[in-house]
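A single chain, nothing else alongside it, follows as structure tokens in the form predicted alone.
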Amino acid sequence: MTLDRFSIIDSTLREGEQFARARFTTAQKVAIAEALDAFGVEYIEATSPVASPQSEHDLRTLTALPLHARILTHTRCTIEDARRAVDCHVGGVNLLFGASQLLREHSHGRTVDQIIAEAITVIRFLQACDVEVRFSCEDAFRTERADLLQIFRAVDACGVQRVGIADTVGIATPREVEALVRDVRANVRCDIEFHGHNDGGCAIANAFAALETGATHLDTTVLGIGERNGITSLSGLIARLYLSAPQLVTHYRLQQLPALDRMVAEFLGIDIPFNSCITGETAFTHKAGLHTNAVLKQPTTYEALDPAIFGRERSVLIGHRLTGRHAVAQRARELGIELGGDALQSITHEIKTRADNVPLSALEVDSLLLAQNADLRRQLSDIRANA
């Protein structure tokens, strides 16, 4: 694993705007950019200023903010787009060109040689403006390998900071990503960026595979939002990296991640998906009796991530048919109740029986435990009175 250095390019304000439900206001974009910056991402990518008048206004607003993260914009590979981007005072321009035969035939109509010629012209213009330059080939995994490498070698020789490998339609597997990144790494000296869509469910795995094989920059969005099924989620990437080697991500402010996801979900009018790594509602919730018994003794038995590191808390559910006596006993102790073996078995059985019809709320479980405790106290009082 070669993870000597890497940077996160968060594209919530560019790729994320392509999510079907996204329509961020200027104020919301500022809030997201400031939160991403506070979290610690190295780059923030925003929509091209040529997309609309509001997009240009918003980009100028973002570049005027006192952020540590570098503001990038993503543009077509034309002098006109590049000039507009530079005029907005961005720190870098992410150029793109469709490279596959499909896109060359049905999108822009250029040959490989024409792509290279136009790319070099725009790259030299941007270099003269002293901004960072990335050149990306869209649809890289449906592009003939020889064509892709020819383009990358040409722009690398021109002096770009990095080339971008885009799994634009989300078809790649981790093994395919490894093979392509390895080939690109052998053909260029510059950095390598990976942008992976999630149509095939492999976005996080593919990003990690790219990093292991030599990529230096990874594209993410908050909640993984983006065109169609979106791209690599920021929280998912952080979880994967932390599980591999915590020191890879400890320089980020990990406890701010849940609030960041909640904010973007609120702006979008959606819930955080239940299966979102780290930030999902049930990410640290335990239910099955076998699991809760072990977790109560040693959380790492069924938790690979410590919720406290990310500002979350562990939850052990009790009011359901799968509950176990250890979880019930733990909740009783939290209420100041010590249950003997028979009493514990009895109340656990009652909870299971009732929950077969409908799960019990935490209040209902506590009421049963308190009632059980009152019965035990009365029984003890009767025994003492008759002694």
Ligand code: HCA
Second form
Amino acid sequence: MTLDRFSIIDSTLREGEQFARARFTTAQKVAIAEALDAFGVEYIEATSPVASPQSEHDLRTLTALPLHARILTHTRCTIEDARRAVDCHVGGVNLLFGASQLLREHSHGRTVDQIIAEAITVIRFLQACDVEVRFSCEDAFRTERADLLQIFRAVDACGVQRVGIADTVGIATPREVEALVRDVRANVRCDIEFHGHNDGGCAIANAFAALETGATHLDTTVLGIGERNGITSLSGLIARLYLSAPQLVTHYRLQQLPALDRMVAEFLGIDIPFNSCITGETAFTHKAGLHTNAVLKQPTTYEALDPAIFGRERSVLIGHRLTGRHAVAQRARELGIELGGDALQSITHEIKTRADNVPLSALEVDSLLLAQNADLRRQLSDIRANA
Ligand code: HCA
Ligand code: CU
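What would the structure be for the form predicted together with this ligand, given that what you showed me was the form predicted alone?
Next comes the full complex, this chain leading.
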């Protein structure tokens, strides 16, 4: 399976709006869409115009922007929703239906045959309007496999561009994703989209597993925001793909990723989570002496990703109890101070002892080094004077 034929469908403006803290203004949505477009995602999915008056206004605003990315909206599988979407000039509609036993019994009450019949009516309507159509089954991993495949075969035969597999409650493992995507791949000719929630912490791994087994379109959001704890994050997917083969993602403007995450975090009033791939504050920070010693000599020893590729910088922490003399010596050298063995030993010991109480800031470490240097100079001039 080749990995390089895929598109990113970024859903920050749809799934991301379902994040508890999200309440984007029109101007913020425009800024996010423009930044996603500049980064290079192929699709931007926005909230359905049926959701609220502002949602309709915002969708119209987005589709009027001169973007390269195709604007999609995400709607229920009804003619009314589809008509409202097309009326907002979208490039495609992502249709959604729940086909699991649970949803059929407790939500809409339709049989599989009814789902197929309604889907085909809406798909034909959208095809006549000349927009891209995707049909997705919600909660695909808790849907009877035979039902899911029957529905997908029917919509594929009807000519949809993609079927969508949604891990709505974030329960799938990469192996389960592989098995399902393989099954779907063997049953349809059209493209396959994957949308994975992160309840079990597998959203990035699952998106990658889907790609490895035949998915062509992967859903992401900036920072992974979405219902509950969200879906596959854009920076996480990019990191995962880069690690597998850099050329999979070098056509995206990778240097813009940190600013994109920062902007959305600011709109949400949150910090970028520390453990965000690439963009987390400490993603390129090295601490323990063992690590810093090697990283200062050869960064790849403890860095799988080069921060410079993503417009970030490496940092080495010194003022803590786990520090090592190589890191201390390196900082001293940056300050123009060459520390000999004993001096280095004693200053490293001093940093460790003091940091056992409270870690030292970078400024405090520098002051210590400069003071030590002043001492050394004094000792040297004393020796010279006495000689
Ligand atoms: C939701 C819907 C959805 C849709 C995904 C898709 C999900 O529950 O809000 O259209 O493929 O996770 O099932 O986001
Ligand atoms: Cu979702």
